[in-house]
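Here's a solo chain for you in C-alpha cells, the form predicted on its own.
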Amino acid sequence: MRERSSKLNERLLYLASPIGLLAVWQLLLMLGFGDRRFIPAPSDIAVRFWELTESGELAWHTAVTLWRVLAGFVIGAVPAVAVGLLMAMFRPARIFFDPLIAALMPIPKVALMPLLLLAFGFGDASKIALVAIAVFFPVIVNTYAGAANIDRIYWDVAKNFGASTYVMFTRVVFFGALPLIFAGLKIALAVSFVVLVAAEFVASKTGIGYLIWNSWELLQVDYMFVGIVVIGILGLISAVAFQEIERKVIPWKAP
C-alpha cells in the first residue's frame, strides 16, 4: 500500500509542472500581462481545442502526424540499434561507419526534405523517410556508447563460458547497452516530432504541422496554439510511455 501511494505521489508530482505552467500562464493574462490576440490564454485554447475536436479535424491531423512519426521511428531506430551494436563488437564495422556518421550527422535533416520530395513525392513516404533519417543518428550514437562502455569483465566471462557471437550480441551487448539505447530512443522521438512538424509546414496538406502553419497564415493564433499544445501533449504522453516501458524492460536500472 505504501509503495502504491508513493508511486501515485510521484505521478502527481510529475504532472505538477505542466499544470502549474498553464495556471501561471492563465493568471498572467487575466492580470493584463500580454495581449490575448497574440498569446491566447489556456482557456481560449481549450475552447478552440473543443471546436476542432468536435469537427474531427484535430483527430485527423493528429492521427496523420502520429502515423508518420511511428513509421519513421521504427524504420530508423531498428537498424540504428543493430549497427550501433555491431560497431561496438567489431572494430572493422566501427572504422567503416565512423566517418559516415561524422559527416552526415551534422547535416540539418530538414535540409534533406527537397531531395526526399524529389525521390518520394509529396505523400507520406517523404515525411516518413525524413523522420527515419533523423531518428537513426541519435539512436546509433547512444547504442554504440552504451555497448562500448560495458564493463570488460562481462565480455571476458561470456567468452570463458564459450558464448557464441550470437549469444554475445543478444545476451551481453544488447542488454548491457539497453539503458543508453532507451536514452537515444527518447531523444530520437523528440527529434522526430521536431523535424516532422517542420516538414509539414511546407510540404503537406495534413498533419499537426500543417494545422499550425495554415492557422498562422490565416492569423488564427488560437488555432495555431492548439497545434502547439497538442505536440506538447504528445511529447508528454510518449515520455511517460517510454518510462513505463523502460521500467518493465530494464528492471535492474536504478530509478
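Think of the rigid core as the biggest set of C-alphas that the two forms share within 1.5 Å after superposition. In this text, all values refer to a predicted model and were calculated from it rather than measured experimentally. Positions refer to the first chain, counted from 1. Compared with the form predicted in complex with the partner chain:
Taking the rigid core as fixed, one finds a CA shift for Glu217 smaller than 2 Å between the two forms.
Superposed on the core, the two forms differ at Ala41: its CA moves 2 Å or more between the two forms. After superposing the rigid core, the Cα of Met30 is displaced by 2 Å or more between the two forms.
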The other form holds:
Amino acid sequence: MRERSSKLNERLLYLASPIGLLAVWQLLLMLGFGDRRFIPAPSDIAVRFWELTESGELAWHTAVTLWRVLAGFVIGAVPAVAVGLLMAMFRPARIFFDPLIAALMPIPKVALMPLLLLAFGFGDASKIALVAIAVFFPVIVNTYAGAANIDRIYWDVAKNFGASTYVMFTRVVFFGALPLIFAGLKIALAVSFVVLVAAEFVASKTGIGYLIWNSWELLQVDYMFVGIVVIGILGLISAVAFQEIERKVIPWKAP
Amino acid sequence: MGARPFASARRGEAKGRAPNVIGKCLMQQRRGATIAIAGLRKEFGEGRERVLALDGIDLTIAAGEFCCIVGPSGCGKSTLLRILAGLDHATSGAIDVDAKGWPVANAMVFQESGLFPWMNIEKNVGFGLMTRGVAAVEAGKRVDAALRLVGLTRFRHHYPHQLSGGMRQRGAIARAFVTDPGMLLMDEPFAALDAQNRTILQAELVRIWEETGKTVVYITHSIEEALLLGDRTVVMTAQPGRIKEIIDIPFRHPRNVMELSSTAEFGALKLSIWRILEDEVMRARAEIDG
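Could I have the structure of this protein in the form predicted in complex with the partner chain, to go alongside the form predicted on its own above?
Now the complete complex, all chains and molecules, led by this one.
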C-alpha cells in the first residue's frame, strides 16, 4: 500500500514541473505582466488549438509533416543500415565508403535544401529527400560502429558452425549491431524533425513548419505556439513508441 | 559430401556400447574422427615482433579418444585448438583429420559459451543445423534430443542472459553435439564456472562422451580436470608451446567424477603431472615478470 502511494507521489511530482510552469505563465499574464498579443497565455493557445483542430487544418498539417518524416526516415535508414553492415563485413566496402562519409557528414543538411528543390521541385519529394539524407548519416555511423564492435567470439562461433556470408549478415552481424542501430535511429528521428521543420519554414505551403512560419509572418503568435506544441507532442509520442519497439525487438538488452 | 550433408542420417551400423534412447536419436554409433598432427608450427606477427607460439607439435589422436591438453597460460594451447577448428592457419606442418562419414568435421565449445544473445536457447542450439540447411522437421527433432541430453528442455525459449553460466555452457555443449561432429573441440569450457557447477558439468560431459564416443580435444589449465576427463593428457611447455610429455590416464570408464577425485592413485598422478608442469609454469611466470 505504501509502495503504491509513493509511486503515485512520484507520478504527481513528475507532472508538477510542466503544470507548475503553465500555471505560473498563465497567472503572470492574467496579472498583467507582458502583452498577451505577443505572449499568449496557455489558455489562449488551447483555444487556438481547439479551433485549428475543429477546422481540420491542424490535422492536415500534422499528417503532411508526419508523412514526410516517415517516408524520409525509411528511405534514409534502410540503405544506411545495409551499407553500414557491409562496411563492417568487407574491408573494400569500408575503404570505399569511409572518405565519402567523412566528407559529407559535417555538411549541415539544411544547406542542401536549395539543391534539393532544384532536383525534386517544390512538392513533398524534396522534403522527403532532405529527411532521408539527414537520417542516413547518424544511422550508418552507428550501424558500422555496432557491427565492428561485435565480440570476436560470435564471428568465431558463426564461422566454426558453418555460417555462410549471407547467414553471417542476417543472423549474426545485423542482430549484433542492433542495439547501436537503434541508438542511431533515435538520434536520426530527432534530427529529421529538426531539418523538416526548417525546410517547411521556407519551402512549403503545408506542414507544421509552414504553420509556424506563416503565423509568424502574420504575427499570430498564438498560432505559432500551437505549431510548436504539436512538434513537441509528435517528438514525445515517437520517442515513447520507439522505446516500445526497442523493447520488443531487442529483448536481450531490455531492462 | 553432397549438398545435404545430413540427408543420409542413418548410416553405419551399431557397434560398441548400447546407447540410450537419446543417444540413438542424436548420434551415429561409430567412433569419432582421427587426428594426426605432424611438425606443426605457428608464428604470429612479422619481423622483430614475430612470436613463435607453437613449435614441432606431433600428436596423433585416436578415434573416440578424449585427449586433454594442459599447459601454462600463453603456451599456445588455445591456438592449437583454433587451428584444429579451422579458425586459424598453421605457419607450417600438417594436420590430417579423418572425419569421413561425419556430417561435420568439428564443433567447438568456447570458454565463454558464445551463445548468441539475440537467439533463444532453441535457436542457438539449432544454429549449426540451420547454417547447413537441415530441414526444419529433422532439425527440430535433433534439437529436442540435444536439449534433453543437457537438461535444458524447459528453458528452450529462454534467452542466454536469463540463464546461469552453467546453463549457458550446457547450451554451448548441446549446440556442438547437435551437429554430430567427428570431433569436439573444447577450450576450457568450464573455467568460468563455480566449483560445484564445474563438477556437475564434468560428470555430464563424461556421461555424454561415453554415450556418443566422439573424439574430444579438451584444453584446460587444471591437471585435475584433465585426469578426471581424459584418456591421455598432453603436457605442453611454456612459450613456445611444445609437447613436453604425454601421459596415459589409467582410470577405467565409466568414471564417477566425484569418487575418482578422492582416490589415492588420483592424488599421486596429479602430483606427478604437477612436477612435470611446475618448471614450465615457473618459466612462464619469470618471462611475464621480465
